[in-house]
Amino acid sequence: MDLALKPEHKAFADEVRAFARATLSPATRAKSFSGKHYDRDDHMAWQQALGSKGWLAYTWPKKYGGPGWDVTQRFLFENVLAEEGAPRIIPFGPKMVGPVIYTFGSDEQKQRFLPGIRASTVSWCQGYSEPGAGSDLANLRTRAVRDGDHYVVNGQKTWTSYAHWADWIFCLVRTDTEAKPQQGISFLLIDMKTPGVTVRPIIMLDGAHAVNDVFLDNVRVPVANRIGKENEGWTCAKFLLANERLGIAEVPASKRGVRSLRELNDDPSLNEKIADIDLQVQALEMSELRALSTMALGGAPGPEVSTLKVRGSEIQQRIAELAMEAVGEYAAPYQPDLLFRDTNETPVGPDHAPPAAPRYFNMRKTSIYGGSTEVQKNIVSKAILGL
């Protein structure tokens, strides 16, 4: 694996940096470095700008409207944008359901759904987890019963990120109650405006509204919105989860977090701990590059991405812990106005103190979403170690 940058890659990185500096809102960029929460407009304005440039679906091949970048370009794109303070791309459209549609969908489905995903004019959310079926996803109970040219869907999805912003939701539903759990599941695309879809907010410990419950009561979904064959949705699900877990490693964001720790820390006793987490991030980056290199040669993300998900989650949590340790007692006051709104309120302690505790609490979720750490270790032991 050759990590030396060619002249054309250096020029590409310069192009991405120039675009970010010319296009990214200063207010949005400031939120990235201050720890404030983004609102929907921050995400949509940035993603639609990327879409207009042809860069939102940057992991897609050219034949489906992506830029067809090589592994080095993808790596540089993610890292430069993180350095410039760009918001994380909401992955449900461009990184998750989009690849499922162009891999398993019909030509009609590709023509119908991919353009809106590439341009970020249509927003998506993910209907996987349910009460009692999160880590054990094959235990899902949301039921879809065939009724002519439609399915009638009943059930509940939970922890559904950005469902309150979404136009569509991609769902795993049970279409055969007699089959083995993984063999009786189908993959449906559901318009969030369909009668019977209800979204209820879940407010997290940091005070943010990012996740929701989604209730599906006699929701009629056209059979034409099913991706792949009936009862074979688990194939789509595994493909999607492998891509999701690769992204959950969040190496560029962790690198930005380490830089912030170095810039804001004034406690010499923390220097060794920061150096240690910096080395862990670098090691994770090398592992991610190996996975990307395999994909560049025509492979697909395999069970090894579970190790990236586990280590990425642990590293994100550790960075949040060190940020708490760096601000000490000033992490205790909770000042939500400084996180969610423009305000003249003066923070208690240094300017970087208010986000420390909320981010620490929020980062507890990283070892659960996308497949819990325990489940990922089981995948590694069976699929890689053969235990």
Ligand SMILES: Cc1cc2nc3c(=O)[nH]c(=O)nc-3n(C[C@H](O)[C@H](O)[C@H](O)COP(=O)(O)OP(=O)(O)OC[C@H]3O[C@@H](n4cnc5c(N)ncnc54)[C@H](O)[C@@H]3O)c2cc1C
The other form holds:
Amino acid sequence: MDLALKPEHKAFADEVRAFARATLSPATRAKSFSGKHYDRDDHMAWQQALGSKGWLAYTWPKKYGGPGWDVTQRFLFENVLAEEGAPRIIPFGPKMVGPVIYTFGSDEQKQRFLPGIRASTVSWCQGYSEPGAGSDLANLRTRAVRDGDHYVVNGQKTWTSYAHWADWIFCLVRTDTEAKPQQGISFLLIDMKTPGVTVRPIIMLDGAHAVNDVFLDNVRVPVANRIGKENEGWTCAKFLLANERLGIAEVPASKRGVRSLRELNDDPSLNEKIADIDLQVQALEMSELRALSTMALGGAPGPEVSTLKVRGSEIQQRIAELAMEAVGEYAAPYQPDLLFRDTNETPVGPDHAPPAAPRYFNMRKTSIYGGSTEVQKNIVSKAILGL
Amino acid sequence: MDLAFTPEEQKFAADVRAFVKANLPADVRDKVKNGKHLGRDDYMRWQQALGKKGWLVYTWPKKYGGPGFTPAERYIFENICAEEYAPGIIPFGTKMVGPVIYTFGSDEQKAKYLPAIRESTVWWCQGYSEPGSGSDLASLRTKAEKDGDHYIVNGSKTWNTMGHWADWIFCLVRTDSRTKPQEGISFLLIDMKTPGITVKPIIMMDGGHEVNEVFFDNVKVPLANLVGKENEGWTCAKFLLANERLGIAAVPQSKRGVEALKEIARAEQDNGRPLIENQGFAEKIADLEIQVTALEYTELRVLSQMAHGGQPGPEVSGLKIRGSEIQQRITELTMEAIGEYSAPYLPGLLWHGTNEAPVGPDYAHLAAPRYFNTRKTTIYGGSNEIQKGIISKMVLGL
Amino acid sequence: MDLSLSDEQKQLQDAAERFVRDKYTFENRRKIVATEKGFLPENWAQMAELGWLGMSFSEADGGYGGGPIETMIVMEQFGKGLVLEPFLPTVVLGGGMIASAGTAAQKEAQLAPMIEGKKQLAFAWLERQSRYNLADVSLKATKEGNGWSLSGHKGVVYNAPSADTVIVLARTSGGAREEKGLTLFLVDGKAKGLTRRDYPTQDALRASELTFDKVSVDTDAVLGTVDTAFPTVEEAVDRAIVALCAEATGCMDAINAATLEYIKTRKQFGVPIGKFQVLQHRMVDCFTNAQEARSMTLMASLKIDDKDAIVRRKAASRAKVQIGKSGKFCGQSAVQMHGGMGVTDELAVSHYFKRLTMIDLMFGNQQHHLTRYSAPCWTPSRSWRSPPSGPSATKWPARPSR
Ligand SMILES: Cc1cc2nc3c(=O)[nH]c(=O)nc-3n(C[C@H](O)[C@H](O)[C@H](O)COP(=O)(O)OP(=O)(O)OC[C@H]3O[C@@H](n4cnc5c(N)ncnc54)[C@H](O)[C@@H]3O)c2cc1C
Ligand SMILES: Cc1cc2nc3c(=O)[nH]c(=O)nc-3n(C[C@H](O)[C@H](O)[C@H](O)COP(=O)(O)OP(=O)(O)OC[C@H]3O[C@@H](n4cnc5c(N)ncnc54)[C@H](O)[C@@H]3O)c2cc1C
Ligand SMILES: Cc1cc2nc3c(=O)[nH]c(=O)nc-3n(C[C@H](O)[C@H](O)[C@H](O)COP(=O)(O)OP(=O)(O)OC[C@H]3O[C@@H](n4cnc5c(N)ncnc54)[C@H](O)[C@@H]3O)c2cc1C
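Structure of the form predicted in complex with this ligand, given the form predicted on its own:
Expanding to the full complex; the earlier chain stays at the top.
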């Protein structure tokens, strides 16, 4: 048992760091440390740079164009990038639909879609949730009716993150209304430019636009865009949810968060609270390392990763809360231009003050999306504890 | 609306204080002040003194011999008793079965039982819970079958607090097993000396004996001991549980507990300074004090509603929840203040009042047992989970 | 980076598991608690025979060259069974200090017989006013002829009733709470002028109050050098903390397992109470807490050998904070979910709960270690940038060959 890094891993970390320093735009980097929102270009430029290097799809097996890293390399990669102020990789392509396609898709589908994901030339969004299907995802109603070699899709998706930036959406749709809810669902890839697709923004409590309603009105989707068999989409959905839960712990970003907390806080009475959250991040990291270590020995991430998501989201929320506490009353002024647009407006109070409260508000989402904390606990209690 | 006490109320407070000072036996006061365990006789001497004064059943209406205190007077009475280190009044007679009897009992029953409760000459205990029926009280199985002018009772009760000291027990028994569980229950008063009753101690995790199992083996109970109608005992039970939940918040005792904690934190050393000057610890005490105050004012609001004719409703469950958590927190912080000197376990000193010298200060040996013991407050009288279930159904309509 | 146990370590884990399963059923343990010593000498002898008393010491010191991971492995199993034998005071604390500061003669006289199971130790540092400050020591040792004379008081000295040698932290110079001026002495448990008041503790261990009335010892009773004991003590206590954390992890596993089993079988309202979502979620939180405790204990065990004292201290404090928090959560939740049964002496849960409670109070509680961890003079740790020279898997015999 050993925490120490092998020399080749140290060299690897240095390589990643050098790459990030050479490649990441200073403006994007600055946003990471100030807590401002990224725009589409920030993400795209960075992801395409990673793509050219062959590192964007870093969790993929070699066979599908991944770099074939071991768990330690992945861990180092994520940590170094977070430290260097890289935006997090938008997961919908490389972490979600990509693995679904290479696991369940046909050879044609792999050839057609994987390169665009690896290179980040095509951006994806996730069309699972609907107004009536949140925690109870299997209750979804968006209908896909076969019409020759097309499906005609009608319905509404909601909470679709970055749909306004996306070229494609992967959707769960109902192809059989007679069967048990889980058994009549199919997994469809839909080009956002298809006639009948409309995107409407949902403004979040901090004023940000990140999520959307997506309306599907007689949208014609080739049958060739279905992944897996008809009515077996739930298998893909579950596979993906397990993947989603691991990355969502966001440990590297939380470590960065704790570091900035320490740097910007000048109130000694907060020291112990910061120490406490620091501790929680380290415990989470160590738990994740233990999970990774199991995976390295051939295990697959099981339902127990759910607890990582639960703790990870609580920690992200707590960091945002402490950052706001550190700012004190200067968290009150609301300066949307500073948050969302590149203006020269001067902040009221210290530089880090304007994003503090919006970030705290925004982070409430982490215990809701990707399966709420309550739902995660239900899963663990059933699947692991047998209750 | 007014927070200040009127001159009459101030006069009343002075009277109560004078009474307690004059009538609370000094040895009992010392035990309470030092957090020691009380014996049956300790409780009895104090309760009988209160009884003589007519104050023991201070929550009862005048009609049944209560003093007719206003809500403000009740509040003053409870607080001053606690401040002066009077023991808590054992609730089973005065706050539980007494009100059931004067509300649901016959005139003969009132005449027979109420005086002894008012004067504390009889010790009551509560026989509700059974091994298979805790939270799900209505599933109880202790059976009472009619046989002439008697019931024959068979079964077992458990968790009887101070059952080993009791003269009488009030029980929920099953008189009909064919109907819905709630509809076949009756409320019986049983003399603990009746043949067929056995009491077996349950030892708590602090090593103490305060609860018991009570076994009923063909126990003959006169039909006259049935309170209310047969099979309508659940009404009495529910009435009593609502009463129970109010007093159980134990705010005056918790206020006293916070003061005791502060005293300990002043006496304990931390890097050569009194512990109370340690900022982290001082903040924990402050936080606790604020919680106690919030609870106190919530209770005052409920009392004020009751003064205007309302009955305590399910929302008093909230008081029990917070009250019990606060009691636990007090003991937790007291133990934390004492630190490693909480470790020695001195059963002689703790339970048998021996002359054994304490290890460290006298208060140290009590801290951990009290912390362990107080875990009960979120369990008994309806666990906090059950209380929350009640609020969500009855108050929030979920 | 590799977080899996070596084959030898797995064997050790199996052996410790077997020991606990065989010797520490709940009813057996009750009987052991009721014995005069409060532990079984034959269990102690078996631990010696299995090599556990020597496994964490270097071969030069007569041990088998293991380290903190081995200690973690056995302590975790001890926690599962609430083992009563005085491993922590004798091996981790006493043995640890002698190994790190003792002369060859002292090791020969104390450590070797300890490893063979023939000598037990205790560590006396706490005094009434000390709270969690290891330097807040006023028991005085004064020069007297060719040796020293010790006078003063020590409290809650675990295993003192059975200790052949008590390691005493005394003030030889300096003012109250000064780190400099402290010296360790090896004092015979039966020394003249040493009186003991023995008692059980809340969690069924044995401890004593010790009064020193001009207890005379020779110069060679000094462990390490005069006036400079503090770093030795601090390091030994940090190691003991990590070992305690491992024990707590075992306690949490056991109490969680018992609670899970209970809520699956106890029925109310016609269903197992584990069907109620509040209990389900609380149970999940218990497991999450235990997971985190295990993670932190593992991290601390991997870092406690670090040469950098700051890394070491932070590792110990971090784990102790986590254990305090998780232990309280799991303990209180277990009692609550057992309802009335949880507050009785009858089931194992209350016994685990009491042990977890006392572990939090030992060597500094959650609050103390959070303060220690957040002390501004410590730089934030960079866990992987400057990797510690963690211990690698070591070999030690499953059965000693001697
Ligand atoms: C910022 C953001 C981004 C998102 N991005 C996407 C996206 O890109 N694509 C996508 O498909 N979806 C997305 N989601 C949707 C997300 O997955 C859902 O919000 C989530 O599954 C919860 O569903 P809901 O909002 O309908 O809440 P509901 O399901 O209505 O839940 C409301 C509350 O009830 C609780 N609850 C529900 N069922 C249970 C139960 N059985 N037991 C206990 N508690 C329960 C929940 O925990 C929650 O607290 C996003 C959401 C947010 C907030
Ligand atoms: C010290 C002490 C003194 C007592 N004194 C008396 C007395 O004098 N007379 C008397 O009659 N009784 C007395 N009791 C009994 C007390 O009222 C019961 O212990 C209590 O009602 C809980 O029942 P239980 O112990 O059977 O726990 P259970 O009902 O088995 O409950 C176990 C756990 O499951 C939870 N649970 C149960 N049902 C639900 C649900 N529907 N939803 C969510 N959670 C649930 C509980 O909250 C608890 O955490 C005493 C108890 C104690 C501990
Ligand atoms: C309506 C009602 C129902 C009840 N039902 C039950 C029941 O079902 N089962 C049962 O067993 N009991 C029951 N009780 C009894 C009750 O909760 C206590 O047992 C009673 O108040 C006396 O207990 P005590 O002497 O331990 O606490 P008190 O001395 O009254 O102290 C109350 C609190 O103050 C704190 N405190 C007081 N002194 C100190 C000190 N020196 N140091 C630190 N902290 C201190 C403690 O934290 C303690 O929890 C009930 C009481 C009421 C009012």
